[in-house]
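A lone chain, given as structure tokens: the form predicted on its own.
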Amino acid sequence: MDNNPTSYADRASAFADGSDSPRVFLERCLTTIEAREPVVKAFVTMNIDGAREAADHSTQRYRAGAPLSPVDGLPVGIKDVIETQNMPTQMGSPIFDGWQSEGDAACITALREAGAIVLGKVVTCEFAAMYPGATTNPHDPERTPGGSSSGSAAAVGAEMVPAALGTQALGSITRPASYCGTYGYKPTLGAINRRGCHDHVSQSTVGAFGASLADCWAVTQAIASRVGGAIGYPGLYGAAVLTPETRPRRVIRLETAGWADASGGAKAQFEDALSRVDAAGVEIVDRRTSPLIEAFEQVIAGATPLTRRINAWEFRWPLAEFYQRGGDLMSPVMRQRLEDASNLHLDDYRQGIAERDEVRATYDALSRIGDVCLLLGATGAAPLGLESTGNADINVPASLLGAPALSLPLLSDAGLPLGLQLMGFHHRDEDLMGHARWVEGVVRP
């Protein structure tokens, strides 16, 4: 289990045995964004009400020694972008300024079904893709959280809560989870429903941010367990409880796009942490190495632009109808995205699907030679405004390839959060998570 104190996978047996409740949890968790809330500025509404009775609820269910699953009363933030019956799902744009569905997305059902305790709506980049909202990074208020999930990293990361939802369609996920020093886990694509999900390509995966590897996968296993994938799609496999470490035969080194950009203190972390598993005994293979390798890291070199291709031409109809609802309240960004995408032709999307299948093919045999990847989690430490929600060059490969990513609090620079960030292939999202195990307990100082 995860030695995190603010990891709620760490509680159960205080619950079980009456040492802590997860009402007292829920206060905890009160008092800190009570204290941090007004500079990090994670949060878009709450409702500490229902949270509260929600929690009494749970205490009640683990002293009867029947809690409902391992989620039972853990509070979350959910990402604005993902509807909930009883809060606005306002997607961080004034154009659905305090709009509400109807219902909840699937994953907040099944998340409720759990007995988890939906706290409140964090803030999401515009329609979850760049132009940033309020929310400062936990660990330097002058700095980015990252984005678009960035009140979803930066809740988690200045211990509001100890989960929360985001969403990743290029870097969203792992890239503030390593600017903001959290656990953030994007699972393969499809594996969780998106029923009711506001983030509209088709490499966009529901995943979640958590003080521990335990939070992120009991969460994502909640969900999935009840209401499966997305459509078309077999789901989240593996058990609800996470799986024991798991010594990986050989570990792959990739350089990918993004890897010019890092930052050196970067960069000699990494390495840093890549002898530590070569001096537990694991073979590090790489492009110098392995021909499949190198044939994989040039194939991958242009994710970035292909996955902005792919998703200007999906992203241009929701995009339209948004600004027919009110195009004067679309910022700048958005409006030349949308502008963008009115000049692409089916034609041109055509071939980014063809490029995008190529490129998943070449890395599927990656799997012959490794268990898992190993990259850096951004480029460096969160950078310094909130104009800009930083590179994503590095996070991109995953989102592309629909492959299972995590980013790990492992490692820093400029005395800042970096994370590292792992990889492993599709529908093996419980072998990577042993994997992460293993490799968390060879890396930590």
Second form
2 protein chains.
Amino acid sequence: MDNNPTSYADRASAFADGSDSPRVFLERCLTTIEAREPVVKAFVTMNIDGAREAADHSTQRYRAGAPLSPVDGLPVGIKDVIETQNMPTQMGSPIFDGWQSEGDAACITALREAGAIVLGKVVTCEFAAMYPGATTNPHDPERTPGGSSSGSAAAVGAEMVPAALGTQALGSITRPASYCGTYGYKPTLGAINRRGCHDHVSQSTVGAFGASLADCWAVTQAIASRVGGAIGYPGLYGAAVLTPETRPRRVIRLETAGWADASGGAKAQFEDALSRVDAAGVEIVDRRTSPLIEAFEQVIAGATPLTRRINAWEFRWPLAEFYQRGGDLMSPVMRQRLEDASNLHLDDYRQGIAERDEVRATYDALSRIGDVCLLLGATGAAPLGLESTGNADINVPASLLGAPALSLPLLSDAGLPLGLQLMGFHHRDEDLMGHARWVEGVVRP
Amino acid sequence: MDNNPTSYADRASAFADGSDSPRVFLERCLTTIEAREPVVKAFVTMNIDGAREAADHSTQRYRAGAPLSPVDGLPVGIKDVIETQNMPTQMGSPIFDGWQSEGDAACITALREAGAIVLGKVVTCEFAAMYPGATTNPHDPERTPGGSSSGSAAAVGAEMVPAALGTQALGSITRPASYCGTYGYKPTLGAINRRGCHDHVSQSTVGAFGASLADCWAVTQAIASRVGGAIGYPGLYGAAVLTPETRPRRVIRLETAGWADASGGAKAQFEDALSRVDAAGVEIVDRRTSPLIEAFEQVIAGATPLTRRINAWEFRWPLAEFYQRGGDLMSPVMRQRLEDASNLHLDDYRQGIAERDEVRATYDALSRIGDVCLLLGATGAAPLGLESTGNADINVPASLLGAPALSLPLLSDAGLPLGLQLMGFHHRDEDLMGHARWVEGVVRP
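Mind pulling up the form predicted in complex with a further copy of the same chain next to the form predicted on its own we just looked at?
Up next: the whole complex, starting with the chain shown before.
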């Protein structure tokens, strides 16, 4: 189904007939890691012995014709804000140097039950926010991998692992996926159980990076079908196996905040992708043809400042705790954020979440005029330098909306990867996947 | 404003003029604790030295005319599922014997900032559920104090402290308040920041027990105004000072599940309370006069099984972790619950939360026909025996609805305390308080 040699989704028959095995697959990953990790620096902690042991068990299960799930034997990298009982969870902060949780996060429990291999913890920006770790972009070590799920995107982008878990509250999955040339999937808000995930804010969602759409889907389904969604949410809907390609009736073209800042190359690639959709006979609607879309683009224009306002209030209390624990080890940007937080008022937050509710309602109305929205996966290729994780404006709408989103590694900018972003509608993640498969078939160069 | 000698709400002027002081107040509490604690057994851990020091600081602030808030100097008991940095949080389970959190829960941070005195941790049922601790009812040691906030209710009911924090997911505030003869206040769902509170399920809310309505309100406002509500929720609305008495236009009489099981004495007291409301000239509407109320009573009839179904799914993952940590120290009832959980399906949970949404919408419609609902605070006086915490059926509707509720210590049954329960509408906690003051004035014997 996919040409990516790291994709795990098409291995099952080879594992069953013995021409490949989860242990051999793991060794290929480890060889790649050995070759690339010194420059890419995606991992914080690894458990190679444990992974080999788990891969051997998985190998036996396939040989016995009894794999536990589609992700049995799949080596996965875990963003270092998600608790693992056998590896520290260090939050990208020296304040949590060596900090060991008491157990596994619910999503890790699920992955282990499904037979997946928790190979290691991967780099996160400090507290899943802005201040970057050491990871470099696997396509150019002078460039950022994006953030905050930096190590997750880089590990998959460097073909070290077929999948990794991340979290997104602004653009922490789709942006690094775009920069690193991987598939990135941010499910509908609340689709994945958040117990044991230190991501703190109400619009954050656990999601997956993958070497293929099928890998992203298999990992998230393996979790959601075992431990459900966040409490109070219905969890990820859909079947265990990736839905077939589904041609959309109409596609919505969105030019949200970030579009104006996009590079000329990125814009040209986006226009080219849309022309291919058009050439395939699918209608494209946009703000020029639909007042509903125009209205939505207006209310979503302030997505980034609104999100920052909401997150600033919610993140204030965790941050105060971290400061008390070791404020001198906190980044200057984070200390400033804590200082700024002293000016926040509850009524501003209330106004913020009320505005968010309104934007969500406006967005839901678009589901009647189109099946999927197309945007750029980032404003351009990963920028030079490791100090900033890049511009997330074009990634924030899906986070604010709580809508499912994908970044597909179909475009390029200045010879570097660029994602095509698809945004779907609440709880219709399976539709989004089906349309993504169709778009992929039409747009892939 | 209140005859209860333990109420803190009317102390400020005496503290200011020096005729009383937070330190002297605390010593009165400690004297009561010394006298009653050997039988009542409300406390798990106490920090008397720290409390005296804090009370001295508070005393100085009042003398300087600069108390930090209405709860400055107020000694408060904390349900032992809420994290405190200087005392263990033991969850009512030997599995967490001596377990020390890394910091304070957000609500504790707020209380300390407001000058309140964190006097000690009080008994909770195992994991804020069903299996009772050692606490006895302060009005009869042969009887249960109710649960799961057993120690919170008993400590306030025994006049050991003017206020205590609890949590409610089924009936864990209003039922023990009714049994122990205290005020119990469960705010609107999400009104209080839950960070650091180990109460696990989506319909759980942090709330307060108090020696007066003003104490309940002051404590919850002190928290919410500083650290807001649960993430994604607008938090508790209202002013720092308790709202004036507000006469309702119409009162809704509810006979939900549990009413049929109520004792004859309880029912007679309820009828008497309603006749006093009627005599004061306020119209009472019920299912006989309103099809809307009839419809609501039908959809809420299954509140307890629906709540148990929702909670069973959500609590499954925490419970599995606790079992892994020390399953042999888990109560048989909890082990059974974990075993039963293996039969749960995500779709059942989805169905459950969808039903809950419907019930909430039906309830919201009642706000157009009445200002406040009246129910019994419990099905009768606290039952004999310490093995069961009593019947919570009549307390579950407010939890399922996420509506604010109060139990007022205005009734009696067989010579023991019985609460009158008032249930309000989402985010209109301040209206509920105003109506409660009016009801109290009319019904108080």
